[in-house]
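A single chain, nothing else alongside it, follows as structure tokens in the form predicted alone.
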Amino acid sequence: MMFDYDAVVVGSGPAGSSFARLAADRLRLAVIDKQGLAGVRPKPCGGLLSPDAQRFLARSGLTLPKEVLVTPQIFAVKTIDLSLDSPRYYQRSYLNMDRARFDGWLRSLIPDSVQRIQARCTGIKRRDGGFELSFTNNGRADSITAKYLIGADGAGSIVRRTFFKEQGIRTYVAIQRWYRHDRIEPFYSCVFDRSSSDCCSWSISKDGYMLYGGAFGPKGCRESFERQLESAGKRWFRFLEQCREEACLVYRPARLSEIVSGRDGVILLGEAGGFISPSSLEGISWAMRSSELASRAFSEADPVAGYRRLAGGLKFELGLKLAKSVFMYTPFLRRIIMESKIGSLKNINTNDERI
């Protein structure tokens, strides 16, 4: 059967962008994006851009253009732990950056020779060796064909749910609000209650803006999330005016069978195959690291079987970062770390007042 194309991308995130960026010299692509269909909310996100998320765009020979970046820049965390009395601080060398101009440059990086196809994906079936995928805008039904099929769809991915079903994964409800703020200090914090989620929230001031978020069980994740606002909010966080919300799925990998690159013809970028932090929730520097890999694939005669193989670096330090998440989100281990001070700043200069 003669294909539309040779891979459909659903998804043009940080994974599907870098993907139909590093492939279109060799593959006739077509990427399914939702992004600026009605309806469709700014994912949450403190958009802040890891060191290897850096690295990744060093590499490929990018440079973030000014309009990306936001104030201020940080070069400290503030951990918190809730039942705790002291924070402690850690060095860290994130970009802080606007998370949609970010997305919306990598899509601008999509050469010509790509289809772009704005819809909401609805459907997939495999058909004579490859896939049909069906897809919708404002009403309209359509469906193109292709060999390969790339999930770079992040979590609740409609690729990972039609191909992998059986393959679970651990599913949090992230949510995100935005305040109006009146600190000029920049501040970052990672914050840790226990009673309200065996993950991890944040917060993070950007441009007179002051984010608070967190990944919480999906059950009760509303008034969790209330719960912790409260707690927080009596010690050492000031919510101002509230200005807008964002909520939406996201994954934390719990063992490394949930690590899924996959198989018969369907391959998993990001997310969407689990990889993301389970420690930090971080995900752009593995959606982008992951899509390199998938490109490079491509190369050989089979590029799942490919991809699977180059993705085992990957797998492999994701288990590192579970071991880490072990003492990170274990009680009495965290409270042992951040009351020896191990590997935090000293002498840091600060009154610890509400932020």
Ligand SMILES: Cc1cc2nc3c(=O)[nH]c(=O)nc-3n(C[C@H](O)[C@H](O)[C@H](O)COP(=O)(O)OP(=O)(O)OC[C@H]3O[C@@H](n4cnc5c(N)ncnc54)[C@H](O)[C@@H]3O)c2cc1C
Given for the second form:
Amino acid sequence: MMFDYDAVVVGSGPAGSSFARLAADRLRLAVIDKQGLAGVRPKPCGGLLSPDAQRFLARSGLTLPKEVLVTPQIFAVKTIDLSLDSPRYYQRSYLNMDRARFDGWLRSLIPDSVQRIQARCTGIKRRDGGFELSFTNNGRADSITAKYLIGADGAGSIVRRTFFKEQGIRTYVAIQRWYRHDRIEPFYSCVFDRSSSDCCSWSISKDGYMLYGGAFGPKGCRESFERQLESAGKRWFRFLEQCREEACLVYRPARLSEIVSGRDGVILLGEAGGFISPSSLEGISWAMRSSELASRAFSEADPVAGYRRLAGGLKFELGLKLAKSVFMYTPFLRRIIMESKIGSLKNINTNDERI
Ligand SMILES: Cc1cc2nc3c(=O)[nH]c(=O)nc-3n(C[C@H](O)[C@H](O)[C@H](O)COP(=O)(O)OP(=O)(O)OC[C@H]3O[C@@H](n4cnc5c(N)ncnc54)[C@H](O)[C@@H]3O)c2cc1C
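Same protein, the form predicted together with the ligand this time rather than the form predicted alone?
What follows is the entire complex, opening with the chain shown before.
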């Protein structure tokens, strides 16, 4: 059977757009993404670009346009455990960005040879040794066929749900609320509050706003978020006028078996495959690095097997993050680490007492 494309990529976030950029010279590619359709909101994100992601861009010979960055750039994370009195500061080298502009920039790098389809993928089935994808664009339905299927559609992935249903993955609801900013010295924080979530929360300042977000177990997530805001607001944060709120699913693998690279013609990239740090929920670098490995695998006779082998290294690194999570998320171990001040910045000049 003659397929319309060698591969179709569902999703053009950091994973899908990086894959399309890197593999376009070897494959006839189509990329489907629902972004831009009526009612589809940009992906909620903290918008911090980690050193690993910066390294990926450096390896790709890419330089970040300044329009992607926001103010301020912050060099430390203030770590707050709501059950402890003192925060700790740790040096970090993240870039503070506008996530929608970052994704837009990555998409702009996809070569013209790639067919870009603005639509929502609504169903996928196997057909003649390949795949048939159905999609809708503002009420209009259509379909295409491809030999390989690349799932780069993030948390809640339709590709994962269709072909890897048996391989569940721990899932949270991430909620972010944007407030008008009043602080003279904005800060970036990581917040732990065992009474409302076994994951973490964060605050970040961006161009005159402070966003406060966190990841919560799906059951009663909104109540948990409100409860946490109330305790955080008593001591550490001043929440002014609320401007907007956003929410989405986020995967947080609890074991290596939840990280799936693919099989039988299907490849999972980025968060869809579970490539996201379970300790920090940093996922942009994992999305881009997995796409780089997948594009390399397409030089091999069996790209799916090649990707599975190449992604073994990423899985190993995620295993180390899982081990790190035990120390970060076990309250008494975290307490020991924070009270010991290991790795934290000393003699820091802060305005903690004025909040
Ligand atoms: C609140 C929050 C804050 C975060 N903060 C950070 C951070 O500061 N730094 C960091 O590194 N990581 C952060 N992460 C994680 C990071 O955002 C993700 O891991 C990363 O975006 C994964 O990239 P991806 O390309 O795999 O998927 P995504 O970025 O989720 O992209 C998936 C794409 O697929 C499209 N899509 C999905 N379903 C369909 C469909 N059916 N049809 C068509 N298109 C579809 C979507 O429109 C989207 O464009 C955060 C996550 C959350 C939820």
